[in-house]
Structures are given as structure tokens and as C-alpha cells.
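The form predicted alone is given below as one chain in C-alpha cells.
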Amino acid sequence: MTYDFTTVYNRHNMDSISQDVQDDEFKGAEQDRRIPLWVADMGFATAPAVTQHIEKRMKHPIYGYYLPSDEYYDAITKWHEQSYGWSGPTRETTGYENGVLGGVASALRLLAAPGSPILLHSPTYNGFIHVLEGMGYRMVLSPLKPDSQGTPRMDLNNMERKIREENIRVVLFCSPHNPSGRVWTRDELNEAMKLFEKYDLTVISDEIWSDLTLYGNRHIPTASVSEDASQRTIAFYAPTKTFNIAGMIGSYSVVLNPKLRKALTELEAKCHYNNMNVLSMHALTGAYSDEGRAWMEELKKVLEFNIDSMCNFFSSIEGVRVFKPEGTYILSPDFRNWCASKGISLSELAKKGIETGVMWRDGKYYNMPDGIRLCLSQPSSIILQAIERLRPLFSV
């Protein structure tokens, strides 16, 4: 490989919650043994082009006020189009936001009176229940269902009941789907899309795993599908997950109605929060160069190798159910018949885990009251080691 993706980091006192998490949830975690599967954050430093962008910027001594460059938007403009063959993002329909959860709890506010009911799915994004619970709306959830191949798919008669039920007017999506690694199709968002336009929903779409797309899937963007989608969706971009730059904090919003878009800048710039830090802007412009696209594609296969791994050993244990997500480095088996079997709950197994340095996710965190969550994001023999610590829990 071109470049580094092997190389163990020493994360620790370097301001990285992923290691020094003090949650009562790890303490059974020795400090010196964590290996840190709990949270979307990587071990691998970012793109060369990342960092390059960042020094040529800091090498002008000053950091005062500026305004977004062309090359900024013209970065955004050109990834999409080559990722996705969707040309709509432009300097006119792109906006910035301090974090995708920053820009949804702005489009909620814009869309919904706190108490309203929101539609998403389970299991869900422990994000999406911070900002939905912090911000006083009600969750109205439609579980994903399993097909008979095990793939998770949308349920769209019981999308369409809690629809009429609950009198929804605001739907929360997550595409690629977050925990499940569902990467949706083309004719699965086509016919979501039909629901909500036939109830009249407004569409807020974090899609902020779009490029994580593993084994040939590819991202279709929800306001891409048809002309009535781009009129009714708010998406949310980031490069922060691909190109672990999480801490740099930006993103940005696709609007492409006129109104909703106007509505949504009025309202954040009447917050005064929501402005771009500079080295955020050439972060940007480093990850979506040709070499940033690039370092992606190689961090792929090592995603893909961790998550075969992953699932080659549970599904080696009877009574463990994995699906192999098509996006996103997050793996979440099913332990239910497993914890049945031996007569343990899914939240003991989970501090079991933990207690060999092994930290993962009690699924309750995510409305998964059957999974463990697992963030596949570190050097490949950072996951193999995790592998063989688990390994004895599961062959007792």
C-alpha cells in the first residue's frame, strides 16, 4: 500500500476520548490494555493531503477573519459529482455547519416545535437520541427488518401506520445506516421518498458515512432520487468520519429548495454559532483532492479485511447472527439465541468483553437491545488481537 495503515498510535493524554473515556461503562477496561471499538473515531492518522493543506495555511502567521475560498466550494462540487454523479451541491446550495448533529438539531428546530414526534428508524444513532431527547421531541421509532437473507431493510408499512398514527410531519434519516451498515439503494429510497412525499414529510438525511460505501455498494444521495426529493430533503456531509478528522469539527448542508434553504441560514445565522474555522476549510480541500480520495480508497480494503475477520469469527459461534454491513466500519451482531443459550443477559456479555480491554457497545445505546456495537476503525492487528481476546468468552 501507498500509505500507512498500519502503524500502532499512542492516543493516550493526546486528547482522544477514544482511549480516555472515563465512563463507569469501562471501567472494568485496564487503561494499558483498551483496544477503543466503542466509538466511530479511528487509529489511523489522516490523509497526507489533510495534514499538507493544514501546514501550507499555518505557515501565514495569521488567523483572523476570512471568507469561504471558490477552492473550498469547488472541492465540494467536484467530490460529489465524482463520488456519487450528483451535481447538487454548489457554493449556492451548500451551507456550513459546526457538526452534522449541529446542523439536524438546527433543521429540527426550523421544522418542529419541541414535543412533535420525529420518525427514524431502530436500531438508531445514539446521536440522533442525544439531540432528540435533549431538544424535547418525541422519538417515534420503525424498527429495520430483516429479510430473509438477514439484510435489514425498511419496513414501509409500519413506517407508513406510525406515519398516520402519530400525525408525523419530520422524518430523521441515516444513509448509509448507522448502526446496521445499510447502504440503501437506489429503488429502496425510491420508495421511501414516495411515502414521505405522499404525507408530505420534510426529509433531514445525515449522510455523513456516504463515502465509507464497502464492496462495490455506492451511496446514492436521498435528494438525488427523484425532483420531488430534492425538494423536500436537508442532507448533511462531513469529511470528519472518512478522513478521521472529527476533531477539526465542520461539515456542511445540501438544500436544494430555495425556501428551506433560506429558512435554515436565517435561522443559524441568527444563532451566531455557526461559523467555519479556517483550517477546518483546507482540512476539506486536502481530504477531497485526488490523493485524499486516494488514501480513501486503500483505507477501504483495510475496512473490508477488519470486517471480514470480524465476521468470519462470529459467525464461527452458534447462535450469534452477523450481518456484514455494505457501508461504514460498524459491525452489530445478534447475541440474543447465544446469551439464551447460556443463560447470561446481552449487558453481561458486554462487561465481559470489556473486562478482557475489549471496548464495545451495549446495544441498549442504540435501541439494539440484542447487539453489541463495534467500531472496526483500528490497524488490522489491532482487530485480530481483539479477536483472540473475545474468543475465550465465547467457548465456555
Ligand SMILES: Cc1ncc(COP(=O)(O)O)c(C=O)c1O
Given for the second form:
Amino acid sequence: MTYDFTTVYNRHNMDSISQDVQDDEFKGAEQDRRIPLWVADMGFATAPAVTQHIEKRMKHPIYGYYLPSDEYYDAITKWHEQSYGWSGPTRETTGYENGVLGGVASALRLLAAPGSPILLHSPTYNGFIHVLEGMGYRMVLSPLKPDSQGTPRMDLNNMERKIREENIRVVLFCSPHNPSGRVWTRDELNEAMKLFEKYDLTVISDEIWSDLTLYGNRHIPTASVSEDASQRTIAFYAPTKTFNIAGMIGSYSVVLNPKLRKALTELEAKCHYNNMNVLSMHALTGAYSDEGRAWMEELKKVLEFNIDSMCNFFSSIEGVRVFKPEGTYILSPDFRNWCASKGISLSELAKKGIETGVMWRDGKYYNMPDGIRLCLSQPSSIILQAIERLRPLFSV
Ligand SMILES: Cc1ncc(COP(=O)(O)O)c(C=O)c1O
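Switch from the form predicted alone, shown above, to the form predicted together with the ligand and output its structure.
After this comes the whole thing, all chains and molecules, with the earlier chain placed first.
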């Protein structure tokens, strides 16, 4: 490997939520035994190209008001063309967003009054739950259903029924999907978008995981599947997940419908809380470079190894069901049968794991009553260590 994915960084006292989280939930994990698999950031240093671009900018010691550069927008356009063969994002169609969740919150404000029902899938990314609850929307959940191979699928009949019964106008869509790890196929996206067209819904499409597709799976931008989809979708992207720079903040929207774009831009401009940080702009141009892409390709190999290792471990335990994610680095094994056979509750199992130092996360935070979520984005030596810590829990 050209890049370093093996160094184990001590993030204690380095502003790291992942390591130093104080929530009661993780009190059982002693600081020097902590293996943080609970939050979606990574234990890897970011791509050297990111650091180099920031350092280069820092050689000029003035950080006054600034203009987002052509280089910034060009990097986004080129990244999407190379990654997805999609030329949707341009300087005109791309808007800065203060975090993907910030963008989602703005889009919700634009599209629906508080109290309105919003359709989304379960299991559900917990950030969506916080935003919807925090802003007073009503979540209408359509559960993903495993097919005969155990692959979670959208249940179109259920979605349609919910749309009709609840008079849904807005859907909050996650692609690739956190926490199931599904990378939706073109057919699946087409079917879903046809349904949204039939009922004239606006689609908020969170595509923050779009780069981290694994095992040869390809991300397809929601807005790219048809002309109609391009006009009803507000999409959000970011380099933050892929390049481990969530602390830099820096996401962006892509809205191809001029009316929707103008309305979103105006709403966001009014509050003056949606301005990019100059270093974050340079972080993005470093990330979305050829060197950044080379780093990302190596990262994916490491993530695949980690996922394979953890999946093999859980598959060997009778009563545990595990779907191997097609993207993201998130694994959500289902312990329903195992817990039933051992007479133990899921929260007891989650707690026991945490007491070994493995900070995994009870599925109750994700509308996933039988699962526990693990983010496998640490050096492989740490993932293997986590497996050895968990193993004794399952040999009872
Ligand atoms: C689906 C999804 N959307 C948004 C976010 C958070 O994005 P941001 O930090 O840009 O608000 C995450 C983080 O894990 C995520 O998984």
C-alpha cells in the first residue's frame, strides 16, 4: 500500500468525540481499552493531499473574507464526472452546505411546515431522527425488508400505502443507505423515483456515503436516473465521510431544478449561518484530486478487509444474521434469534460488549430493535482486536 492505514492514533484528549465521548451509554468502556466503533468517523489520518492543500493555503497568513474559487467548483464537477459519469454539479447547481444534516434541515424547512409527515426508511440514520424530532416533523417509517438472500430492499407497496394514507409530500432518502449498507441499484432507484413522481413528492437525497461503495458496487446519483428525478431531487454530498474530515465541516447541495435551487439558496442566505470555512474549501480541493482518489481506493480495500473479518466472525455464530454491506463501513448484525436462544436482551448484549471496551451501538438509536451498529473504520489490527474482545460473549 502506498498510504498509511495501519498506524493506530491515540485520539484521547485530541478533541475526538469518537474516543472521549462522555455519554452514559459508554461509561462502561474504560478509556485505555476503548475501541470506538460507535460513530461514523475513522481512525485513519486523512489523505496526504488534503493536508497538503490546507498547508499550502496556510502559507498565506491572511484568513479574511474570501471568494469560493473556481478550483473548488471544478473539483466537485470533475469528481462527480469521474466517479459516477454524471455532470449534474456545476458552479451554478452546487451550493455550499454547513454539514449534510444542516442542508437536510434547510431543505425540510423549505418544503414542509413543522408537524408535516416525512417519509423515510427504517432502520434510520440517527442524525435524521434528531433533525426531524428537533424540528418538529413527524417521521413516517417504511421498513426495509430482507429478500430471500437477506438483502434489505425497499418495500414499494408499503411506501405507496404510507404516502397515500399519510398524505406525504416529502421523502428523506439515504443513498447509499446508513445503517443497512445498501447501495441502491439503478432499477431500485428507478422504481422508487417512479413512485415519488406518481405522488409528486420532493426528494431530499442524502448521498454523503456515495464514495464509499465497496466490492465493485457503483453509486448512482438519485437525480441522474431520469429527467423527472433531476427536477424533484435536492441532493447532498460531502468529502467529509470519505476523507475523515467531518471536523472541518464542508458539504454541498446539488439542485438541478432552478426554482427549487433558488428557493433553497434564498432561505439559507437569509439566516447568514451557511458560510464555508476557507480551510475547508482547500480540504475539499485536496480530497477531490487524483491523489485523493488514489488514497480513497486504498482505503476501500482496508474497509473491505475489516468488513470481511467482522462478517466472518458473526456468520460463524448460530442465531446471528448479518448482511455484508455493499457500501459504507457500517455493519448492523441482527441478534434477534441469538438473544432469544440465550434469554438475554439486546441492550444487555450491547452493554456487555461496551464493557469489553468495544463501543458499538444499540440499534434502538436507529429504529433497529434487533441490531447493533458497528463502524468498521479503524486500522485492521483494531478491528481484529475488537473481534477477540467480543468472541467470549458469544461462547456462552
Ligand atoms: C447518512 C448521513 N448523513 C449525514 C451525516 C452527517 O453529515 P454532516 O456531518 O455533514 O452533517 C452522516 C454521518 O454519519 C450520515 O451517515
